Amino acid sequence: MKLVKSAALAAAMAFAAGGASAETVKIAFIDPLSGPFGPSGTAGLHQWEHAVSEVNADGGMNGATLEMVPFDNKVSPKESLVQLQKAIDRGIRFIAQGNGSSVASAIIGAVNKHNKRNPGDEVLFMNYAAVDPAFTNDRCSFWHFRFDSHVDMKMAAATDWISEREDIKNVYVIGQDYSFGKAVAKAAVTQLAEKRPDIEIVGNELHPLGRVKDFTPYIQKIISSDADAVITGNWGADMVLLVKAAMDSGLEAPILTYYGGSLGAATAMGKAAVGQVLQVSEFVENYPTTDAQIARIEDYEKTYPEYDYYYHRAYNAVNFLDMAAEKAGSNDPVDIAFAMEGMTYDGPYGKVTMRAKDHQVLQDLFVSTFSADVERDVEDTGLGWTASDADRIAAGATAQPTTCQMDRPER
């Protein structure tokens, strides 16, 4: 009996060393949960909660229950560092964040410093939506894994779509004035010049993040420019208000977005946006998929009836975490990080790979179209997003080279 108790105690201590007990592994969710971008952060939190509930229902991560612990960063890098330290002080060693590349940048730097100074108490950062290309290029980190396709990868899909349409001669680029928005603008200009040098960039504008209440003046400039297409990386409230102004003002040019499916966008766009607004994403609710994925979508939307299924990459992140823990036979962040490198997962929308060199996910992308002909709508509008096989871009076609020279810890 004493031997059994000693073994159980040793197992409990081993889990505790990984920032968890034998019962619980906590994941700190650091994103905006209030303010103008609060709805986007809350939607992301619910998808992570639902994803971990699936793992828990299947026996947990190496037997441990996963738990999401929310921290409101108000989409502020400074506040994010405060919340990160609170999470670390509580013994949490897994961090999830996505809304805002400026926030992700601050977290990457802080995690790198913490892990260097605290060997044996390392923290792992799972990025599900911050897509500045630098994070898996010159700023790559062993402690950072990105589960969303970055700016240049999504732009490759968008510019392929534009380049195939000879009637598009003028393009207007508009985005948020911070690192992500600047990266989108740079990618658009660079890739269009390579694929369609005849296209003119008739506008390249950045606006304050989360501070514009009426985008009508911006839309009027776009209309006056005679743009044949618009590219935007706007997300959250900035996406919703931009497309609302576009529809209200009668803009007729197609709008290629990264986050056209942002919460509230469908309601704001209405039928006027059908066939006009497009989105580059890893998930399309009306694309044919498995029965298990359909059941997952239905269960999520039943559990959170005020939210539509959107952040599919949260499930990819949690699945990779669980698979890596099982492969490593450990819930320790360092062991999981090594196990996750190069890992492949056969998802409901195709194969997903975590590239070992830079910790950038590689996955198929879709250019979906806002449509009135849908089986599953969004926001009870009768409208939603559709894509066919012709709109699917293989992971290899969007994969970008990396300049990452990663420093890895000794094992």
Contents of the next structure:
Amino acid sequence: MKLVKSAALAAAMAFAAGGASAETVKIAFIDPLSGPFGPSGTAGLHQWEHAVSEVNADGGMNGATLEMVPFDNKVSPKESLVQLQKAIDRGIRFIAQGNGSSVASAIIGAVNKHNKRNPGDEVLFMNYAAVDPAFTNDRCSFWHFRFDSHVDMKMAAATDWISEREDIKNVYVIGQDYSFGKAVAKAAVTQLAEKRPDIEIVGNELHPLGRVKDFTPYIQKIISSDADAVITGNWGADMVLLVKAAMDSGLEAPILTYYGGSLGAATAMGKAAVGQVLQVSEFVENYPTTDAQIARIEDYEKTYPEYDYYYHRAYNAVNFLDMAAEKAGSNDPVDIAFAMEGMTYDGPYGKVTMRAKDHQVLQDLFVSTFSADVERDVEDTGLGWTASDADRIAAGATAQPTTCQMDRPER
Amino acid sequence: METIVFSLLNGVIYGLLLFMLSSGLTLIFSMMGVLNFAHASFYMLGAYFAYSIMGVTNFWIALILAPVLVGLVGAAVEKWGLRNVHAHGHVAELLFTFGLAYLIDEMVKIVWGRSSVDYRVPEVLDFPLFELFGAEYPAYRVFILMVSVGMLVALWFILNRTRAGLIIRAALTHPHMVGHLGHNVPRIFMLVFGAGCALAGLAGVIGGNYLVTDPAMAVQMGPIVFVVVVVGGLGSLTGAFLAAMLLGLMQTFAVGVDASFADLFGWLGLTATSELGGITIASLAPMIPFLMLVLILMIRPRGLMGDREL
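Having seen the form predicted alone, could you now give me the structure of the form predicted together with the partner chain?
In what comes next, the whole complex appears, and the chain from above leads the way.
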């Protein structure tokens, strides 16, 4: 009942807002909306749209209506720059992107350049999923804010999990052949060497991004390497096909993933993956949380029945944007950027902080397990992700040092 | 040892799938001189048709009906499209099939969407058949193997033991002579085009759920199929078969091999930490088909078994 009421209210508010104030603040969503990574991008877009609708229902960003404008970049950095220019030409000053660190890297470069050349017309980049550590270290930028924990932070959780298990002696690392996959491999090798020098890396493989259609040869290599655990950063179709082949070939080692929750993966994994596939993320659907958050999940899954609630960080990003705009009393990207630095927000999964030093979000992380005993399943499989308090890593513990020397504009 | 056995099995299956796709193209190419750019699109259509038919009936009906449908589409394209363009020479034909490939691509995107569809292996075949060196082997792969071999035998029988096959073989090597002998060459062309497309469709039906069914599958398969035809040699199905198997095996073996340039050329002083030495054999797998294409055109332009120059 409460849900229906709030939905009705949302509709009424959106209508009222649309009628009363003509001002709209547009956010360009530049991500793959077709091809092998299309499902990932589309799922992200819906989550942002839902998050934005909440802010709009609540009176908007300083009264202005937020609107998501989708741009399909086909995970190509080159195409992304064309789309970014298109967005800027249309007067859009907030950019959201997440899929592909190669893309994020290009966007950071372009945004830096644009903002330098066009003072008074700056754009702000909200990165919700590109996790190459460099973006908040050597390549950090005042105009970039990351709302996902980066590779090294998530890897710390994964390697902690491994180092607690004495029976794991051999680890296999497989990833996509681009900056992100390389960052994952590097983090795994260096962190395991520190935490468990006795562990041997029996395989460290990179495969072409989005081009492998049959992972069976890779899986058979993993099986014959006698790996006790597999670490992968794969996402999108590469994640789905990897686990599909792993299940088909009867791989028994646990698989530690960054994106085991990629759309389609649960269907491909099925019952065979229960207890075997783990995911390091900021959101676990079956972790106990507030009623408001449960209502939000239900509302999302009712609005988009084809999708499961997954990108919780989209809500964090939109909330930060809204709060920063309110704090600054302005909808200008420069004011918002300054206001967002060091801001904190009490989320349904713990406190979220935007570290001022490098614009890296600090949030609690969970090592969740794919399970058959769940209240909320994914993709109508009857299976889903669970985590207990023991699997929770406090935000402070996930923090990593940064080499960032931030260049701030003058005020 | 494990690597070799598994690579062999997977390589043979991939090779057979490639052959099923390219046999139709070889027939069409050598007989009509048409380099059918849309051939891989018919492969994609096969997968999508099967997905839709499976939605309302079951996989077995899809296995029969989808290739027939694709074959009919192919025959229709030849009869009402390609035949008119044929009069204007090869460039026009090339452009026609080129446009057709894009047309089919876009149509698939409109009808079935831009992302991959959930075309699954039928449940009857979704179980591990046997276990080898600790890894399970899915039954569906063996099913692919059987369907491909069955198709291979049927194709061989039709071409070598029937009257229709006799005419087709004659038309492969001496297309003009067959016409002069009073055979209805346009109709043969239509049948061969239709049958070639149906073969591509069949490859789509059994390959679509083995790999992925998405609008990009035609674009990804297309170039590799051309490599098979060129490497195998014009007008030679045996050549296409050899080339397909060679490609399938080389690509899967490359992934399976755990070595880098440094291991191979270490005696030249190449170290694993250098740029070149760090390249692994596995990362070369996607490049192999095109390396083969370039090499064969340099060394033996008529292909492995072909008797005509390109």
